[in-house]
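The chain below stands alone and is given as structure tokens, in the form predicted alone.
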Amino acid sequence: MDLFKRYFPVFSLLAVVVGIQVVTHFTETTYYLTQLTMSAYYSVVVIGLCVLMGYGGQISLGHAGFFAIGGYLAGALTTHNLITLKGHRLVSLLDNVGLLVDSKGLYGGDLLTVEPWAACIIAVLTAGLIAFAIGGPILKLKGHYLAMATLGFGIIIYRIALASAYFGEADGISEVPGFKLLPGIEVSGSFVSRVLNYYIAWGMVIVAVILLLNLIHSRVGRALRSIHGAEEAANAMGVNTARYKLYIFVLSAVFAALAGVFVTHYNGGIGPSEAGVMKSVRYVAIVAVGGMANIWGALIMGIVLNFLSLRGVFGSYDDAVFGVILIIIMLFAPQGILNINPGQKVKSLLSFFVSKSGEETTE
């Protein structure tokens, strides 16, 4: 019965995904699938951050950096030509074991690049190793000190992407090839594979949700909840709080990097904006709206808000809208709008304005 309750929403999500695709097919609005596909990838970052914040009790303003590490490394490795280094021992070794791909460039020249699967693994492992390296010291911090430390990390990644010629500087990386997962199944922005890519993206979301649900309901999940509730008490009871916080930080970073890899191949490129501070603020805002410890709430709000943003609903005020959303949620619904009932929302609003009017009367 417990397993049914746990996985019933997953099957419901699968039904909704299929239903949306069928509706767009018969209404000739399949162009919506492009934004829904990208929203799915961004939501993988969001639900990973949701577990970190809601269960691990750690805030991160640097997850756009991990997203960029995955995307930029995958993009650079699959586009930079190694043909001039073909005689080098390491390059020859990689070529012999099938990790390099011979192809033709845009103007007919010979290209020798890293195979997308190998680039993906390298990018995700790099992000995980960086998260492990910085997580040890910075996760000893708490509250706004931790937020500032992760913000600093995000700024460093942004500046490296913006200033490095290897990563295309302000222009970013373009002409990233498709990511062939299996014969006939490729992640790319091709019009003819729009539906296929839609299902690939949502398949990733479903797998990520199942993994996180299993994690939450495991011994590790109980340890994380104890850390979030009272870290000192959990430590006193024998829970290795430092280890669990580090592990969940690395896991959320891997989720972000993997999403970055797939978005880069889907878009055919990546730019410095993906590593910007406002991207990290956006992820935190979405988690706050959906609920800090509510994977389904974070997923739903991630899809809705990212879809509206990608459709250009907010226009040039896009970043401002997410900043305002974060402020409003912190004031009136710190547990997320999907975690409290309407009566509580009204009560919180009234109490806020009553307290303000009382302060003015006192003055």
Given for the second form:
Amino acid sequence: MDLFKRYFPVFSLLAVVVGIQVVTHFTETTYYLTQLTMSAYYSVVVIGLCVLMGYGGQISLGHAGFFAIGGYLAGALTTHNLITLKGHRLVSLLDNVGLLVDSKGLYGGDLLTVEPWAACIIAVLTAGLIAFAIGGPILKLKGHYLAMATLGFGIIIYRIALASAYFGEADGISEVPGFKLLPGIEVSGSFVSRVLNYYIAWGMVIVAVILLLNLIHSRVGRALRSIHGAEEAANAMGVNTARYKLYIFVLSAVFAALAGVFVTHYNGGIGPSEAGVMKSVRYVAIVAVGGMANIWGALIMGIVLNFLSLRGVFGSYDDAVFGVILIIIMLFAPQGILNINPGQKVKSLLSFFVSKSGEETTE
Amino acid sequence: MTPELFIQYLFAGITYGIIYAIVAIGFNIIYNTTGIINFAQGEFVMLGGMIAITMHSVMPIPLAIVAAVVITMVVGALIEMVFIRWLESPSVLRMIIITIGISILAREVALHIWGESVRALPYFIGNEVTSVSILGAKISPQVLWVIGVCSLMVAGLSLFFKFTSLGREMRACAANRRAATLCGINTKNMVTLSFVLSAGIGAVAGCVMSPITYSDYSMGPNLAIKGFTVAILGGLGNSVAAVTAGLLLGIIEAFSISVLPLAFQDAIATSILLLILFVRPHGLFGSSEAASLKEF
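Structure of the form predicted in complex with the partner chain, please, following the form predicted alone?
Below: every chain and molecule of the assembly, starting with the one above.
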């Protein structure tokens, strides 16, 4: 019964995903699938961050940094030509193991690049290792200090992406090849594989959701909630708070990096704006709107807001919309938009004004 | 490095350093009365500079600056009244997110009013090429304006907090809010005042630095992160140490240009921030015991 309750929404999600594809097929609006695919990848970052923020209580303003580490490494490794280094021992060793691919470039030149699978694993591992390395000292911090430290990490990654020639400076990386997951299944932005890519992205979301749902209902999840509630108390009860915080930090970083890898292959490129502070703030905003400790809320809001933003509904007010959303949610509904009880809200507002005017008359 | 070049770098460092110190003091004033780090602190500097530039088209510079500072102070007061005053014991996470939201909003409003172009106030005395010679180095008089005005402001603030009754009330509010309330101090008004004050000093800094560093809508976050680095470096809440720390950071940055590519300059402050947070979160000058006793 419990398991049924846990997985019922997953099956509903699956049904909705298939339903949307069928509807767009018959209404000939398949172009929506492109934005839905992108939204799905961004939502993987968001639900990872949701577990870190909502359940673990640790804010991170640097998740765009991890997304960028994944995307940039995958992009750079699969596009930079190693042909001139072919004589080098390390390169020929990699080639012999099958980690490199030979191909023809646009202008007929020989290209020798890293195989996307290898690049993906390297990118995600690197992001995980960086998260592991900085997570130790960063997660000792609390509140403002933690926010600023993670923000600082994000800025450093942004600066590195912007300043190094290897990552294309302000132009970013383009012409990233597709990522063949299995023979015949390729992550790429090509027109014909739009539907396939839609299912790849949503498959990733569903796997991520199932993983996280199981995680938060396990020992780890209980430990995280105890940390959120009262860290000292959790520590006194024998919960190894430092280890669990680090564990979830690395996990959410890996999610972000994986999404970054897939988005880069899907878009065929990545630019420094993906590493920007505004992106990190946006992920935090979505988690907040979804209700912090609510994976489904974060997922739904992640899809809705990213979809609207990618469709260009907000126009030049894109960032402003996310700023306003942040403020309004945090002022009026810190429990998230799905937990609003309108009647009670009006009552409390009324009582606020009544008590206010009462104060003034007595003074 | 020639002695002249050394002095040139030194003055550049001091100029930026004292501006970082002003931003850090803005952080400290609000932190001390509310326990909030105002992530929108850099936006006050941006608003001050941008409003003064707009005002300057219809009035002389001194008036434009006064108008800009007053308007920014009003904005600071409004921000406090609309977004913060009526919240009852909000969590730190909530306040962080609200002030980040305010910072984004301020930046977007500025973008839609002023556009993306970079502007600057004219030099207060002379123009870009006017210079005074100090120990063989050529220094723009505007640099002296920045250093002079900011130093006066720091001195004025410490006198204000020490000797005026309003300043004392604010300090009381910082030391123990409940006790201050019991003594008849209206702590809510003190919080508003702290926002007004830190908006005001931010705006002044924004005006005097504008001719040298230029102003644009997106300058806020960068200044805020550096101001925060300085505030942490000196020990959060300690304004005297913030000046020392500000000068230190400014000078380190200025001299780093001679070794590192310019693009990495901003990464230096951030790396220092991370390092100091990891190693000595209570600051270079603060002791960990003193960190638990909040005083100016």
